[in-house]
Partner chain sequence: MTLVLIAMILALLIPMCEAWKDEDIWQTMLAFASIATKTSVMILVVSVLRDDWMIGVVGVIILSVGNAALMLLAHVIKRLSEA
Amino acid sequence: MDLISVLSYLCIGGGLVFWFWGTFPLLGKRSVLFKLHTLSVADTLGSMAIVVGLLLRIPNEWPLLLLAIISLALWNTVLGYVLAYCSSPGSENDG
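Would you give me the structure of the chain only, in the form predicted on its own?
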């Protein structure tokens, strides 16, 4: 097995670890915003690590995989801000 395959498997395995690591705080007694923040950060990092692992395995697809990494970073950041705004006490969505 060559070095690129090992690095690819490490990235994909690390991404799966981040996915599960972000899920465990959902069982705790912290606030909903803390749980969502932990889940979204771990999900973003895990997904990016998996995409980097795929990039190492299939480098000829780098434009699509790079677009996937950028989309993950932007989408999850914007979604976090929207969730925080909607759940803040002064938002106009309280009815």
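What you see is a predicted model; the values in this text were computed from it and never measured. Residue numbers count along the first chain shown, from 1. Definition used throughout: the rigid core is the maximal C-alpha set that superposes within 1.5 Å between two forms. What changes on going to the form predicted together with its partner chain:
When two forms of a protein are overlaid on their rigid core, residues whose CA moves 2 Å or more are considered shifted, and residue 59 is not one of them between the two forms.
In place of the form predicted on its own, output the structure of the form predicted together with its partner chain.
Only a single chain is listed, so you will not see partners or other molecules.
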């Protein structure tokens, strides 16, 4: 019980660190694609870590949290791709 609790806090804390690490470059003056990279990596991984931490904490909500993890992993990667495709100029109208 104690180990599980420590592990869950570790996951949530790691996810929060990921969030901050990936969101701070948003303020800088880098290109959109660089920001998109850090943001998608950090948001997806950080959010997944947080949800895993929650899953360890309260296991009886597991279907919900599993759904959240799956939709995060699928949608956020697709969204990163779509945003990169849309923000790069000069691409043809084939999408």
